[in-house]
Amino acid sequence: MKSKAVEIVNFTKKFGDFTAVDNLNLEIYENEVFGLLGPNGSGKTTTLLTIATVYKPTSGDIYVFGHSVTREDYVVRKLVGIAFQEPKAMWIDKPYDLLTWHARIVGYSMSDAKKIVREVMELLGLWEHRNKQFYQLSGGTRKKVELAKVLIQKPRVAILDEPTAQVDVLSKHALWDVIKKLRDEGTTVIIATNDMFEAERVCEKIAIIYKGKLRAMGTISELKDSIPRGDVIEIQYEGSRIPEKLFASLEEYGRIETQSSTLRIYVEKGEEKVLDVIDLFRKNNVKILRIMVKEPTLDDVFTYITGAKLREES
């Protein structure tokens, strides 16, 4: 069995009057991507941050690896590493004098900080920026020099906050690339996203924050299996309607919407009850032209939950 690589406890954080974090309770375990899907300004990157000491919890505490970001900071910062979501650099900077500074603070000789930030240059696609002073980089290009100082760390616990915000289509998907080999070479990863193609493309479980609060939390399959009946069989078939004893049998399913000669029924887990409607179609004597199963998507999910749009939100 896995072991927890960070527990949050009863976690509530206070800016003042505001309340950014209220009362989180989470497991996250050691060589998992953990997302954390929530819109601006709804916690995920106070809690990133107190998670990686810059922020204290006002109550509460979180551990990781059991050792207390309250109490034991000094140790916690030796097993967090962070990409922070604004990068962090001097205009003046250039990227590979950057890089290999911070090599050398998180332990490495100068000859292995060398070849260390060469090597994720080259796999970040960096290298030929590596002389360019920071204020001559795009915003897609500077967050992957953030994303490089994790890379060169290789810490237990990899905080990236909004790791791919800025960062060209292309771009996303070879970054998506390199945080699951992160997490195969022993890390594990908390991503904090607004983007519910990142969350399904690379996180194993996600925890649903809105307003300081944690909504929900499972396996993308798990919360789209919360919605009921979110599923959708839609058919399209031969004719201008169907008989009316197939139209009952149907119904049993779930309900049941048509359209021109296009069906569609909205169902718990489609993938299962896709055969028996096109058993009923074809005992019926009516032809399927077209079927396909749609699931909900994180941002159905998170409208069922919260009453609010993701993307609107965001």
The other form holds:
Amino acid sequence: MKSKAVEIVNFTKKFGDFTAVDNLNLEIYENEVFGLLGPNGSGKTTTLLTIATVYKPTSGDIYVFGHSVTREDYVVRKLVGIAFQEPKAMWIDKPYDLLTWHARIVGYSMSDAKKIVREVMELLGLWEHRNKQFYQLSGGTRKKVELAKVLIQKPRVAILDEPTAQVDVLSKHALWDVIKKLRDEGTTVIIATNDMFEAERVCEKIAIIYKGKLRAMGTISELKDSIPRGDVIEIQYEGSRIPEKLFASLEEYGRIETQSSTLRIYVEKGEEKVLDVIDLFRKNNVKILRIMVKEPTLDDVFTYITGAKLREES
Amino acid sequence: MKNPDLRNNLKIILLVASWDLMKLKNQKVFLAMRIAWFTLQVLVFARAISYIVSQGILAYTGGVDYYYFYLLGIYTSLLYSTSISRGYVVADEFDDGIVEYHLSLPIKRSLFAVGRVLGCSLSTIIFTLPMMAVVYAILKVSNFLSILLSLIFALLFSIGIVGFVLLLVFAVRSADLTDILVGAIDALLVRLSTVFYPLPVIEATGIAPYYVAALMNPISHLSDFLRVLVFPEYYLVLRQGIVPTIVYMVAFSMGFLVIAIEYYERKLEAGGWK
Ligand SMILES: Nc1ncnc2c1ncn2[C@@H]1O[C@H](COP(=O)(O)OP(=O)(O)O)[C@@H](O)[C@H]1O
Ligand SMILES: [Mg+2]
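What would the structure be for the form predicted together with the partner chain, given that what you showed me was the form predicted on its own?
The complete assembly is shown below, putting the previous chain first.
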């Protein structure tokens, strides 16, 4: 049995009258890469900052390896490292100075600090930017400086708030590998994101939160299986239209959408139905050019669960 | 507290303080401008003022030349305004959300608060070292002990002022509002002090609130302390002697330091500020 790295119990956070997070319950196990998925304003950052003891719960509590963020915040801070959504630096600051100071604060000796800072900066492609001032850096580079803090710290629980937002696509893939490596070295990683591709690529488990509430939780395939009519059978056929009779029989399997000579059927357990569908086409003498069963995307899952689009507010 | 604990805490405080010292590095141009302006002030304007002031002042300064009297006053007011602007850096960090980063660091928040106050005041001292050198060169001060004592009391003074500014920052949590408050206090505090006029002259005005304000003012205490260090004859001007000033300076700095830490801890511990 893996132990619980983070346990969120009846956590509510209000700002004045506004409830940013509403009675959240979550368990995150040691050595997982756990994703908090939701559009902007869902309460992801609020939750992460409370785990990091920067905010205090309005009610409920959060435990990091059994230590309460409200009663043992100092102990929690020694277990947690965070890369903020908004890079934390003044315009005049230089990455090398900030990271060296960070390394010293988290416990490295001066010589070890210099070593690890250089190592991490080179890994992230930051070394050439080390003595530039923050206002000269691109958004993506600033985000990498934020991530570098956590990589230097090697905390037991790493919190990454939208780590690859503003990062170019090529670097994104590299960062995802870096994040996985951090996990492989024993860190539990919690990532907030509104990028479903990122969630699919790096997260083993995902919690979908929307408007401050938990809507669903599970592994990616559990989430995808949880929605009825989750699969899509996509068929490209010869000719421009299909006979009425075939269409009617296909409709018994699920909702149909057509687009020129492509037909999509939304079904449950697509891999079981696909043979029947091929049979029906053959009986009706319509030639299939291409057929595939597609899984729903996390976007589909999100839309099904919340009735909203993941990207609508981002 | 056990010894290794103490040493470790001290190390953390100094590390935190190095945050502000690190920032100082990026302000060389600003510093050069301030040195140039200060030098101009003491070499040209201060001299002009001292010509205007009559010879009669000597009776009130224990025989110390007004120009020299004034130099230590304006060094003190420089320390004061630099301490305040260092404290502002913390206010700006609040507004920019950098406080969230600091609150997430694996250190005790009380040590963090001490470190920041010390960092701001140490960087004030370092920032004003060149100006101090200008003043002490003009005054031909070379006694090591005087210089050391001046620095120690300048640091105490700065700790008190920074603690006061941080208290305001935590209390109002907005750099803009702090700006207005400190601006108002700033305008008054330097004028209601012995930067420009010795205490007996202020007393002679017969305006009691003015006299009391100058008497209670940390700026008066530091400038008078520095004056006594450099010109022992100035001692005569202080009716109560130097001991109350020393006690005042220590109490002022430690008082605001402790209140600032207490407030910081209470406000910010476990994110209670949001
Ligand atoms: N410090 C704050 N004061 C007031 N409202 C806040 C504060 N922080 C966040 N909120 C509000 O709480 C909600 C959740 O915000 P946040 O946790 O940042 O969401 P996410 O990270 O998912 O985008 C938003 O509506 C936001 O406006
Ligand atoms: Mg956010």
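Note that the rigid core is defined as the largest set of C-alphas that superpose within 1.5 Å between two forms. Residue numbers count along the first chain shown, from 1. Keep in mind that what you see is a predicted model, and the values were worked out from it rather than measured.
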Residue 274: after superposing the rigid core, is there a C-alpha shift of 2 Å or more between the two forms? yes
Can we say the CA of residue 253 moves by at least 2 Å between the two forms when the core is superposed? yes
Establish whether a shift of 2 Å or more occurs at the C-alpha of residue 70 between the two forms, with the two forms superposed on the rigid core. no
